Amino acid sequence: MKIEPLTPIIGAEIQGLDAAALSSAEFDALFQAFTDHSVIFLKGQRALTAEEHSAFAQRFGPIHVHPASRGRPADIPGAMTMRTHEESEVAAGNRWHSDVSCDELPPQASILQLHDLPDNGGDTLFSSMYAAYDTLSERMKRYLDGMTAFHSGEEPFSHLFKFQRQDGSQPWPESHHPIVRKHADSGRPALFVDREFTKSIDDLPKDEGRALLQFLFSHLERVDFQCRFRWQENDIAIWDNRCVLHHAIWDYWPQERSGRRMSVVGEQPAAWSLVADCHQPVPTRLTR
């Protein structure tokens, strides 16, 4: 197993592992790299079957089923085909977001393997929400301490992607989450808002909340918090939705880009507290 960081802040490429045949020790090392680098890219992989992909994802935790797929029969629960082509009207992931942050239990990890790639383009950007929080002023950190925000799937799912609910009376997920989240494995604080799902800030006047969100969106998308991944066939990307935003760039029309994604259920987001958490020791080694 060879780990090559992409930047000092976020991202690492990993060589020398077979995702479908990891020993327990290899998976422990992989999970540690996932926690240390926030997003990892497994190179030199073969195309996984849907069953292999699901089995690999389940080593991280229970499979997360996307709201648009709930209640629908599926051979492999949670398996999502990610395909953008000449006739697509919208490309999944083509703006900064954390996957399904509107869920009560948003995904911990997302695991994507791309099988078909355009000749050029189709890179994915990832941004560190650890770095986004760490670089805020101390006054802003105090202001955000204890704040929550409202996340909703209604606009992206109903109006952008035009997903159809199995039960028309069942609304898309909506949740209130802390703006500064304590990462369950690393113990570190991370911003937890995104353009796709975060709609307002609780307990602030509408205009004040909108202005604060616009500042946070611009701040967390700074280029010095990012890494950029250029895909090769059958690469696997594994990113931590608890501390990473991502943006899949749609710059390859009319060519096709396609693959499969599995996601893993995460814990209910817990707030980072300046008083309770800032002097607590951060875990240096994790076991899974």
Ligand code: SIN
The other form holds:
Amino acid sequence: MKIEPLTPIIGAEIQGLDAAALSSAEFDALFQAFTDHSVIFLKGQRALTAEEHSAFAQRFGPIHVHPASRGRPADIPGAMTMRTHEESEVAAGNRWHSDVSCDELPPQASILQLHDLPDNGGDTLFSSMYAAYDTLSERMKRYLDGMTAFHSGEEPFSHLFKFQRQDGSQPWPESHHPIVRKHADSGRPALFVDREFTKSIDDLPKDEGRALLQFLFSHLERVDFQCRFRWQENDIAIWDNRCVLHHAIWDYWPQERSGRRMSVVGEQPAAWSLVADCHQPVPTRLTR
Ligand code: SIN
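Alternate state requested, the form predicted in complex with this ligand (shown: the form predicted on its own):
Complete assembly follows, chain above in first position.
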């Protein structure tokens, strides 16, 4: 197994592993790389069957079923076809987001394998929410301490993607999550807001909340927190939604890009506390 970081902040490519046939020791090493780099890219893979993809995802934890698929019978629960083509009106993931952050238990890992690629384009960007937090001023960190935000699936799911709920009258998920969450494995603080799902900040006047969110959205999209992945056929990307935002670039229309994604249920986001959690930022050359 060979691990090659893409940047010092986020992302690593991994060669020499077969995702469908990992020993326990190999999975442990892969999980450590996932924790260390926040998003990893498995190179040199063959196309996984949906069963193999599901079995691989379950090594990380129980499968997360997207709200749009809940209540729908499925051979492989949680397997999502990701396909964008000439007739598509929207492309999944074409905005900065953490997958389904509106859920009460938002996904931890998302595991995407792409099988068909456009001639060029269709890269995916990933941004480190550890770096986004660490580079805030101490005053801003104090201001955010203990704050929560409201995440809702209504706008993206009903209006952007025009999904129909399978389970009828249930509303799309809505949740209040800490703005700074403590990562369950690394113990590090990460910003946890995104343009797709985070709609407002709790306990602030509307205008103040909106201005703060706009600042956080533009801050967390800084290019020096990011890596950019250029896909090859059957590559597998595994990102950690607890500390990473991602953005799939739709620059290849009218060509097609397709694959399959499976996600893994995460824990209820826990608040980072400046008082209880004594954090030494990981040294980076990033400046404020
Ligand atoms: C997504 O899962 O949000 C889409 C990622 C991609 O297609 O690159």
